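The chain below stands alone, shown as structure tokens; this is the form predicted on its own.
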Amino acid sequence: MKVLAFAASNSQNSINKMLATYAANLIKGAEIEVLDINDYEMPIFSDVREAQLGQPQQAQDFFKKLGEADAIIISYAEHNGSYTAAFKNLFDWTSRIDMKLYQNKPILMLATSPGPGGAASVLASAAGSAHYFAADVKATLSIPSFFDNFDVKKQVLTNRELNEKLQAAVALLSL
């Protein structure tokens, strides 16, 4: 099993990068690639631009990482409530070669923040919304106050709560 994981977020420290990486680490077996939206910076999306330069080759790479994927996790950050600017830009991109860039792929949508909302504005935005761009989302979890909840030395999620509920929901990914 190929897993997909990345953090919805250009981050260099991004705590959604680590929960996505330690989420994809608990599947037994699979094969796992992190990736960083980083790779696949481009300019802002507009109309004129994508005229101008057609599809841009990092949106078509990240479009061909997600259909070689037999699953997918991502971890959003958010930011005043929404999605990151690094990440809505790379999905504005990538929508455009195909609507449905997540090709049907099961998917676990994440999000953490430091804070106690635990980033869940996002999640519920990116989770009411997938089914328009073909992502099967087999579950979804937030994880508040994320520093008090993940040992980020160890880099493993110490709230036992919160750690069944995500080995629960990484355990849909396979079925």
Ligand SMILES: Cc1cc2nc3c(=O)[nH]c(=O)nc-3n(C[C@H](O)[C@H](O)[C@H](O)COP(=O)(O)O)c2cc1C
Contents of the next structure:
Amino acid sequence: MKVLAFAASNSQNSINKMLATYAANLIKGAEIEVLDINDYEMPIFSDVREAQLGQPQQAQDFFKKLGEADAIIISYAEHNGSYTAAFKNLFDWTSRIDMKLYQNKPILMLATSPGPGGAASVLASAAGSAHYFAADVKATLSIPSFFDNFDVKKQVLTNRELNEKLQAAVALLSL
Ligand SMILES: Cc1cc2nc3c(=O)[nH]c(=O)nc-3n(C[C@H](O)[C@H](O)[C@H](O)COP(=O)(O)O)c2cc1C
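Next up, the form predicted together with the named molecule. The previous block was the form predicted on its own.
After this comes the whole thing, all chains and molecules, with the earlier chain placed first.
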């Protein structure tokens, strides 16, 4: 089973990347690839740029990566209640190749932030619109107060209750 995991963040120290990586590693025997969306950076989408550039290679490559996966784990960072600009730009360009960009893949949607809200707003937004983009969302989970619940040194989710919820959510990907 090929699992593609990434954070919807371009932070070099992304806590969502830590969470997505941790979650992917809970799937025993899976072949895991962790993407960095910095590798798919493009100019900010506009109709004029699209007319000039067509479908940029980065968007094509990202679309292909999604298509090659058996399951996808995305952990959303929240900026002002919504997607990060970096992810939204990648999402917009890729949706112009095919609006059904998730290609009916089973998806686990996660989100975390240092605050008690746990990036729940962006997670609700992503999950709520997922069907338009052919995402087969198996589970969603927000991890609040990241630094209270995740040991960054050990790269482990230390909150037992949240860990059990994450294990259960991850298990749904391979059903
Ligand atoms: C411009 C900006 C807006 C933010 N807005 C929110 C927000 O609405 N909700 C929230 O929980 N955290 C917010 N944060 C804090 C982020 O959750 C925090 O930076 C987190 O580390 C982002 O995840 P990442 O490390 O995976 O990029 C914001 C941070 C920035 C820089």
